[in-house]
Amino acid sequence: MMKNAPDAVLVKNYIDGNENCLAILITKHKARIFNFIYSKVYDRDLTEDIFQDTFIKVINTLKRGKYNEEGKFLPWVMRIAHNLVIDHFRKSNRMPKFESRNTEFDIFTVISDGTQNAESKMITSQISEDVRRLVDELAPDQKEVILMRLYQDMSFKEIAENTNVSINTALGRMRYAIMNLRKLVAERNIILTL
């Protein structure tokens, strides 16, 4: 029976033309996604609108054949919903700003309660996994700089010393690594925001 099928099977069957599978996915995850959106916007009508926009985006992505989340349907949908919440705040100019030591904080500071709920942890974990997979595809010298800078928290001076290159070369490799990561993200339609 399709109602008990794993998300990946439902997604595949929907892509293959079984429209009912999308209805099953929506029913299966509606409460979690709806509550997640509501916890950010505190407005039932707005939550309903963002929920519908989320699934319009899901449908468009699936129909275009751009879905590549490898069985991670719910975290993927949650990231889409989260991005639409952020878009709503940006469009409505309701992005709260707080000043602290000359640094502006945006909505991420406001909509976070400081602790990660299960959905946020799932999304963060998926983002980390996606980034790590993309980094693995970079040229070896670019991958090395990214790993040293982001995962070992090394300065560009330390990276230059460890790789026997100039600081400018290390900076250049980082620049190319970021450009190539952006290209990979765009090509694969990956969402990398919480």
Contents of the next structure:
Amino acid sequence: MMKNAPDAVLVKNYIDGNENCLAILITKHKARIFNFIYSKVYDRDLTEDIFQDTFIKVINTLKRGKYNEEGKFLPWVMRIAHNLVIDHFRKSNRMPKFESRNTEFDIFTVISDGTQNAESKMITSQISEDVRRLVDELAPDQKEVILMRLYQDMSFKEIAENTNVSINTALGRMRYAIMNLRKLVAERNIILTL
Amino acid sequence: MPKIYAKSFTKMDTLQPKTETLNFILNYSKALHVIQLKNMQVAVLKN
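Given the form predicted on its own, state the structure of the form predicted together with its partner chain.
Now the complete complex, all chains and molecules, led by this one.
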């Protein structure tokens, strides 16, 4: 009998103490709510957690007599689920992410003193050498602008004055220099990252 | 009129929550009692 009752009646009876009505409401809407959450988080366990938290909120609100959306039970529950999904993403963005393929947690992947270790220093110096060699292969006007801008930290205005060209020409040379450097890197399969 | 090619539509399986999750919710509901004390409410979980 109760199974076919409208949500509003089930909610009222539940508030009045009929626990069976909650079971009916959950059975009626569980798939829709569960799949709604899953479609947002794509994680089965997380969906279980959010589904559970959603109904804990529903129960608390109903038992405290704070529910006032008669006849709109499902949209109300969906809204609670949606808010919990948003809360989850907000929290997960704030929390530092510890990703490791090993099951053991390595604290040194999280804590760092900010300085490079010996290996990183070696790689950085190798990269610098590679880039310097590539710069040498550029056309003289392009090489000049790269050296002045990146190695001597000169502004484009200063570069323009020193090379007797306009700022636009200096900028254009810089652009072609970078394009040619990228081409050289691609041609020789050079990896320039740490 | 150009023909629209699309991957054949396969209906996604409907996921269901685990029985343990449902039981937890129902047990939580049975255990939760809200007591009205003058102008405040107290929630109590009874085993």
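Numbering follows the first chain given and starts at 1. Between two forms, the rigid core is the largest collection of C-alphas that superpose within 1.5 Å. All of these numbers come straight from a predicted model, not from anything done at the bench.
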Did residue 179 shift 2 Å or more between these two forms, C-alpha, core superposed: yes
On a core-based superposition, does residue 11 travel 2 Å or more at its Cα between these two forms? no
